[in-house]
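First comes one chain, alone, set out as structure tokens in the form predicted alone.
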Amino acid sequence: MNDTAEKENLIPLFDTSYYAAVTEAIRTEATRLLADGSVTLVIGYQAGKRKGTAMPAIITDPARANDLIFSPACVNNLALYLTKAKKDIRKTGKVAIVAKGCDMRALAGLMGESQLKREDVHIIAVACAGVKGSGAATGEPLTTANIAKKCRECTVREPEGADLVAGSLPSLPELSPVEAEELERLEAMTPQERWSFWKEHFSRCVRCLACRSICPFCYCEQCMCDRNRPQAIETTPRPAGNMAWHIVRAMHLSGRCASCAECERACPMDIPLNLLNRKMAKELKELYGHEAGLEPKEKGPLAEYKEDDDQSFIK
């Protein structure tokens, strides 16, 4: 990379005062909600222990509302905290949550699956200009070089259906769609090449289950993949078990995945899990016109039968 390109990659994508405005709006709304008792707690982000980082925060005291922030480091999908797996939070009463567009798609999915009632949550949505991708330096602003791949082609920057939208979306440059290009390369492969591609990636899996732990839709209190009697999937990180685990999980998420890419971000072995999820999402959109998370729906196309379903794949 030449010096000119390196300098361009350090130039902020927009005026960084945007984050200050979003942060102020979140703090103001959180203070109001907690002070008047509208909610029992606010799920948001606070500064991490290292400068430039952020981590999830649960605020119950209006005096602590000023701890809340929004920055390029606010990557977590906080919808994770509103599933039945997080019983202690749900028992407190009505809660508020800070949500980016992809997080709101997860919330819609959870509502459709009866994990969450709309009246039980106050949504503070963020007009989101993007967050940093994995491996980005903590002290740098958001740039073309470090913005998350999913944010380069996001279609839900301005969420709808929230109780409040924090901030105004700044003018953004057009960015190359890296994920779409990756998907095109995958689809150009022969079936044998695709099998080898995924076999190689899945061979690195250490079965840490970080992908499952961070996914809002993996909310079962006991996963069938953990059972030994009957054993659905081998639990050791061996090739056959790894392949089965990732394929079963991809099928389980088909028609449900919010495309937040948290599974891929959390994976310590850099397996392109969101590429697999995006491929499944594309197939469902082309076959059934279904796109997950745009509105609460009880069942996706793989969970219900319709007389006019495409059956051309049956040989």
Contents of the next structure:
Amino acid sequence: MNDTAEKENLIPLFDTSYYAAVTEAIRTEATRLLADGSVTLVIGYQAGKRKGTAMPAIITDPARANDLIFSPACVNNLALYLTKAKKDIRKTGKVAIVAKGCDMRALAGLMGESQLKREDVHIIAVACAGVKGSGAATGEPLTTANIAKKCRECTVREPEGADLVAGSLPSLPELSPVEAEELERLEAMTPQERWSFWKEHFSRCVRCLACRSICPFCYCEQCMCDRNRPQAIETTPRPAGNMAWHIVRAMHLSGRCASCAECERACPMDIPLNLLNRKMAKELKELYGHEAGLEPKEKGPLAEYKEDDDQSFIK
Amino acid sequence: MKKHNFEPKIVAFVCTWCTYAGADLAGTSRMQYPSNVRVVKFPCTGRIDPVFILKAFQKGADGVLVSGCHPGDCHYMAGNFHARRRFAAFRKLLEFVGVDLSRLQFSWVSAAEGGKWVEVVTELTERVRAMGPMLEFKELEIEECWSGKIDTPELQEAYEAIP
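How about the form predicted in complex with its partner chain, since we already have the form predicted alone?
Every component of the complex follows; first up is the chain already shown.
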């Protein structure tokens, strides 16, 4: 983003009336659904306490449906609230959820893993122009400089298969794929260089496990990394355990990850976790033609097999 | 006093139905193979978790061998097919993190292939011997996270920037 002029960075990407339109569509739909009782609650976003921020909201009263908003600060992947870990939400009956394209991929993934039934959720999709990345100030509009990295190469801005698509997409300028370029840079390195790159990043890890808590796919009731008899992974934030934790995390998500990049956003130490996820997604696409999409798949690439799978690496 | 030469530690994760029996055959037929290999027996290659490989490296292995039945021969029908996909993905991940893949070997050795077992083990041992010890994971194991330096210019600057 260094090549972009400072001045240009402050210009909003598009007309902000787009947000008003999306917000209006979400509110109308939420009011209707809650009033006629077709859903018991709506999971969406509401304005945060500070101006320009947003936070997840669970609305059960139609009168409160007007609290729902959509803004470039609506970064959370709300699919998290529909996993096994949040039992009390699912218990209530059919629910509606506001989902961006990337969140819908996570929903599709959960459906594929039989964690969720399509008929139990009413999906209010957002035609999403992108959300703000880390480090963006709360007051500023969405610009080419502060848009999240994942949004720069989004392929699901107008998601299909939802019950309603809120808003219509404004025209967007071409954005350079920052993350894909970073991945290419890493792949071109020697193994030693890559090792020191990751070693440096992982040495900062404090093992808060925010990456696990925020991930819609980390819904195991007992994580193998918490077990201590036998202990698979050291739990203290020391280099050996950190390296092992991040390798295992990436491995357990490979073929399942929806690339919502929430792990990277939640990381307090700015570890580029989505690079690992993207690398695995890329490899699984090359090996088995698998891609995380909006269609639920019955089996992920590592849960099925073909007799003629590549085995050139096996002697 | 004579200095010790480097002897690589090789951990072999094998399935009990094929490769373990194959290694047994090599033994009973009195074939010679390097004693560097430590065999760990599993019911099936499908039971071998990538974490085991990590753990082996962390605890001092210089090379790891994973070996099981040929495709179609699995005692549990499909264990090795699943393992094949899992390890295809896992080795790509390890490579991305910066592990030299020549330290990691996968093979199919059936119960009748004592000779192949000898060949696989010898080849891996000699390759790892030439590469020298695997230091990356071992160094991590003894390292502490905090460098001990708390008066770095960066931290000082950050401290002063606090309003």
